[in-house]
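Heads up, the chain below is alone and in the form predicted alone; it's given as structure tokens.
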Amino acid sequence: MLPDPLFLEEIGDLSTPRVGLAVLGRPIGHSISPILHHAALSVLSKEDASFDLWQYDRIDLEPSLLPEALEKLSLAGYIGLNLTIPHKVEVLKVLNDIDPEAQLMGAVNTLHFGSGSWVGHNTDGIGLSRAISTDLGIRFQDECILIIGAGGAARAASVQCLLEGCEFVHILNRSKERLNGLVEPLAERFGRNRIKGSSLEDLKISDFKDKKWLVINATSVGLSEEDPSSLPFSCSLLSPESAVYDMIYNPTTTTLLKDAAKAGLDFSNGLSMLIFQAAKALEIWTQKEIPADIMFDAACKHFQ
């Protein structure tokens, strides 16, 4: 069983030599990250007993408290943080050191504290790439990809797809302002012939009807089982060769994925992405090779 998430005021100093890791977000109750990381740390501890003293927490944090949280957690003995909705973009305002790939993605999902400051990384892109290759047998190269959302996860996904040589990326988002804020810099960097954006108001269904697309949901729509599909049209309009990947993993089957199944499309939820990005983050913090299969087994046992 997962313990309840912590709030910032509940965080106390860790007694040396304990080491703290955590995931910060709101909502955060759905996150199974502690299960994954503790499973991997238990394997690492068989070769180095010091990893028995590493802990991983879930912290429910509102965005306005992020700067305070980073200072408090570093002083308390936390050296690694994962960020989820809504902190991946907001954290850029408070970081002085961001690795080049995360800078290009315009979002950070992993922080490492060393030499007196937090360094921002992004493991979402490589996590997504490995997940879709593993689950759906699809590589981004030469694919036409529809990404739903324009937040931090969508930014990472878009950059990763373009870096790996996809043919075209179409971003779909409710807000035009946020949409343009993502599409414009990527169009400048990768070429306007490779990326386009649409809001719900100017979406043209004809761009997708009977055509092969890899659809990726990078929004929080679907976290509640009562949520509608994040895609504003039925998956049945797409070519039968299309596939759907939803970054949400809890619940395991969102309305979008139910629609994909009904349409006979290949589909997968975001559990594999969570695992691959988590393994990469733990590699950054520990400087050790991380057994992703151990994380996957722990996740499957949790959802049984």
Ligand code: NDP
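Having seen the form predicted alone, could you give me the form predicted in complex with the ligand?
What comes next is one chain alone, with no partners or other molecules.
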């Protein structure tokens, strides 16, 4: 069952002894994170009854209230937070302690309260890596990867691919400004021979034609069933060994994935990334190994 989203003014001290976890975002009504975390926590509770006290909420939070929220939530007994749109990048300004990978990604999706302050992490990159390895049997190492998008999710994806030793990342994005803001620092850090960017208007189809690519959609194009494919050319132009991963999981099939199926390519939607990034976050908070399959079953039951 999904609890109703809370607003910041509704957060008081936790009345019963409780360990608070929450996802902060706006909008937040679509988030199924409580279902995933409660499923895993119920398994942990069987070994250790103290996990009965852990509770995962959804909090609807306006961006300007983020600094106030972090203080209020730590005082109220929250020790773990996930961040979603629009807080992942803005939070960098208010944190003193960010792990090096999240720093490189320029985005934080997980906060852990320890030793008196919030520490920022990013589990989207590792979640994506585990998802693609599980669903498509592909490891990033030595792959040529086309990432569509240059927002928070694309940042995490591109850094993860480069850190794991992919051969090449090509980033494709609508706006040039956001594209350059992502490609330039990564080219300096990882080498210009390993990363290139194209905006939709200066895209050269010959860069992709008949070549093997792992295509990852990290845009919001596809969230509406009427949306076109996020890839501005047909998947049939790619070599048949190519594969497509769409970070979108609701709807379960996007126009991009339909096109990949038509072209005979392997493909998968983003549910597995949602599960693996959540499992990694819960691992950070509990220091326990998390049964991702339990989270996956709970998510599938919800979408049935």
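Numbering follows the first chain given and starts at 1. Computed from a prediction, not measured in an experiment: that's the story for all the values here. The term rigid core refers to the maximal set of C-alpha atoms that superpose within 1.5 Å between the two forms.
Split into two rigid parts for the change between the two forms, the chain puts residue 141 and residue 198 in the same part. Two rigid parts make up the chain, and between the two forms the smaller of them rotates against the larger by 13 degrees on C-alpha superposition.
Relative to the superposed core, residue 50 moves its CA by 3.7 Å between the two forms. When the rigid core is fitted, residue 65 shows a C-alpha shift of 4.5 Å between the two forms.
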